[in-house]
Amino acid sequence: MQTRMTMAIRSTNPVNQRMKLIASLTSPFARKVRIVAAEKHIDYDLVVDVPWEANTRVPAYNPLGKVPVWVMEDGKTLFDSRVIVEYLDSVSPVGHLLPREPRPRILVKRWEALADGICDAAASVFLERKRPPEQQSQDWILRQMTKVTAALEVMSEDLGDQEWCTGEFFNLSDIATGCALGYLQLRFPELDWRRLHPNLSALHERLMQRPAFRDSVPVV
């Protein structure tokens, strides 16, 4: 897969354009899309745009003002990482990451929802801590971090001694979980999740052996 990166959003050609991913390099949701695209061998242009910056053009592509946004060949956009990765899995026959059968599929989506919930809560804390100290709500921070620690405990219990999140095969549940763990490692290095949950730590190490994970490690 070849991915070109640009630092500004280019004008959208209504037809026959190359697909684009509009993303922040530190977003765990954007990283999930990048890894899925890499695993599926889907070519696209990576367009870096940070929604919090004054000159962002993300709202022109997603009215919610969030990344990631996937721009298709006809100029139409998809947003919310869960929508994007399901689309990418459906358009490429390479290594399906979502099972076709309803029950295994919903179990994978449950893992994804749990991982995304960790990212949502952790990102909320990160943004709250960027506010002036006198404006920060410690009750809010505690509430969000309680979600993170509780979700990690459930993940660890559900993973058990399995190699991958839902059993024998690597799939979207592992990608989502790996992105959540990577985000905690980036933004909350003080969290002791590796010692508390050695099976999650081992899973993260296995995932980091895959090129798609190594090539998308977030950098600040």
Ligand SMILES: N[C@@H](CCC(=O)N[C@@H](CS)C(=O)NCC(=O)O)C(=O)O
The other form holds:
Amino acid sequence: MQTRMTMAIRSTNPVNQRMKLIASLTSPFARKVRIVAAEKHIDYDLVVDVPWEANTRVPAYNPLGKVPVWVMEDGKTLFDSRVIVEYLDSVSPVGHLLPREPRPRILVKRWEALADGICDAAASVFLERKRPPEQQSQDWILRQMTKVTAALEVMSEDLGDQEWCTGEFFNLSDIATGCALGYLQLRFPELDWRRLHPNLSALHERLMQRPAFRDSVPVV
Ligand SMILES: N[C@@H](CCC(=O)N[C@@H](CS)C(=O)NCC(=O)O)C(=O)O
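Please move on to the form predicted together with the named molecule, as the form predicted on its own is already shown.
Shown next: the complete complex, the earlier chain at its head.
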């Protein structure tokens, strides 16, 4: 499925072919890219491709067989999501999502690493639980879920009573965190992170006020 995403401002890059995002609609990493592109008004075609399906074309774009993949105007492909969002932030002058100064910049990327780490651990549990019960490892599931709960605790502590993850300005740290929380809500509705961490819950509510978040809620 290919969908044209129409944004108010086009990318400033010279155009040969339209830029494309290859993504599944449930991937939190792909959602992060979609939100960054929307916040920065970058125009692209969304190509929905589920890497787990037999007829997937994802390995033709990314040898690692993972989404998201960004296809640039000259056909060069970019992965993974952290590389893509850094690229998108640098090609459009609209609302910087990564600070320029080294320390604030790396602190935003630290939040992103934490949020992506939650998604990696949670996704591996989701996949493990899809295996036949006798093949599932409870030790593995526990190990991964411990990472999720520990990372949520650190996020909650670091957020404190700030409006946004790194303080008063919305940036990539909030997008990555919101995508991780949204993924937990989708795949692990039984997790009690909202009650345990009311500040993360309030952050998620604030993020859901933004059209880019509302328009990219994962669908199953
Ligand atoms: N570190 C990668 C993670 C991407 C990832 O794990 N994507 C999943 C979907 S959520 C995937 O495509 N998995 C297919 C596979 O592992 O074969 C990123 O940030 O883009």
